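Next up is one chain by itself, shown in structure tokens, the form predicted on its own.
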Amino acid sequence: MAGILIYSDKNDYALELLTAARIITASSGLDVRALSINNDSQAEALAGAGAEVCKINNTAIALADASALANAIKQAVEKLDINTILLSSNLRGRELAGRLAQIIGTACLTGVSAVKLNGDKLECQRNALGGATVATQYIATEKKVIAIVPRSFEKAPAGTGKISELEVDVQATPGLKLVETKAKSEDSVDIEAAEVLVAVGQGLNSKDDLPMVEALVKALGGELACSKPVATDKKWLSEERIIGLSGKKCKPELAVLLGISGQVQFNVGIRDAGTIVAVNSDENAYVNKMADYVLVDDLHKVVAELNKILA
């Protein structure tokens, strides 16, 4: 019987994909396999979540080479009789999805946030029209490549799995040669993992006002995030902190949105938060329709007062 194969270069994302795969198999009876490539710790983590892990250890495969990864996964698909491949819809996963779909001769869907088996169709929900609506789509071919947005599913709980070795052939001359690796000089914050987010928008008067917002972030035990223009246009924060279609989808327990108008491209990245608090001087700001609590006031006064209370 054909089955489902999951792969991500990130451990947490792979555990989320395992949950998604189990939702599909709950009504289909398909086998689920997890793939790790040159990552023993990931293989152990997946097995610790009850997965049947196929481990590829081959130093000729450069993880930075999406083409080589796609070729290795293609061979795994053929050897394991797989018809559905689940990847993460992060930057690397989206490239990998396209390459893999091309070499196995099928279609792919990226940016998927929910999956449901409806008869013989695996229906996928994804943002459409710039995030203004959610479309339900499916791949009509037998083989399917689906990239799922991180944080769309919970990580798989602990269980008892097993690990087996899987061998694949690689090209003698790789298409990409890794010369060296360097740590990012900019921000490396993971806003997707934060339980509390304080996000600023263009309502913030100046970069000089960031320290008072950072003080609030520290008092709440969260992370600082922003809308796209704050990072790309004003350069006040790094692009690692962008929420939305051009950034990251976040699902914190608490989101405090300061001076953000709430364009749909931003809202799709935060609307699944547990509680949303919006502070905006415009009572008609679109973000207010999404928020659980709204305070119509100048954000600078509000932040200053909150810092006094929380000090």
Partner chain sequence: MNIVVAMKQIPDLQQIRIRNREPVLDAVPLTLGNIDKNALEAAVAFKESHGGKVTVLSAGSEDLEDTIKEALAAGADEAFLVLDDELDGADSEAIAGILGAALNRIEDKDLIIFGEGSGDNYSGQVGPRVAEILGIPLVTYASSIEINDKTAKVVRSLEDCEEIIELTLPAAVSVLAGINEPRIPSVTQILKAGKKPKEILEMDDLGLALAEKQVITLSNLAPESERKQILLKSADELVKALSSQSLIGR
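The structure displayed is predicted, hence computed values, not measured ones. Superpose the two forms; the largest set of C-alphas matching within 1.5 Å is the rigid core. Positions refer to the first chain, counted from 1. Compared with the form predicted in complex with its partner chain:
The two forms, fitted on the rigid core, differ between these two forms by 2 Å or more at the CA of residue 294. After superposing the rigid core, the C-alpha of residue 72 moves by less than 2 Å between these two forms. The Cα position of residue 303 differs by 2 Å or more between these two forms after fitting on the rigid core.
Which structure goes with the form predicted in complex with its partner chain, now that we have seen the form predicted on its own?
Only one chain is given; partner chains and other molecules are left out.
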């Protein structure tokens, strides 16, 4: 009896989904199948982690064509007798989740950060009310589509799996043409992996003040991160460095938040940090309530002083 199918366009996320699927099926004895679409290296990686992989190779399915992808997965779901589909809740995965749930005719949860099988209910946790709350929800329909936030689970360890091929019949979506794909900036920093994060917000006066903050980052042995507007509006730092609901979810041991107001959409990305320091000139800033240590002062002055002491 088959049970769970996992799919992500990203190899690492697929390996995380494999772990999630195994946790869910541990007590139920359901099967786990992994799907890779036009991605042989992923099929190998998943088989190398002990997964039973079905691989689809079909030139009609382009990664940019989420509707075609959803159709391919739907056919796999039918052929493999699947009830639960786990996808990654990165941007492609989130779109795919909605489409797949629609064409299967079922409910869907995206942005899920934890799952637990409680009897026959698969309880999922996700942020709600813009991140102010965490909701525990389950899907009542027999078939379920669940998209899981990247890095919520460890990657599956090595094992011995197998690969088989699966045929699907899919047409490319008419009226949608990929003209070009451009890689984003080379800034491939991984703020999620950092043990120390120094994050700047719109309290920073100008881009010219970044070197001073970078010096502090270096002294603390961490990585530089930011609130969303610093990257998307001001474009002082790359989007890779955004903490929060639409950025990264980080769990550093130490987070130093400089000139950040502490809106919920930011907070959800840092609330699991070990120790939080907030430096903000406003004594009533919301960020102060979510910090262990609070300095009500001008961040530029504080950073200069810290750099002096730590030098």
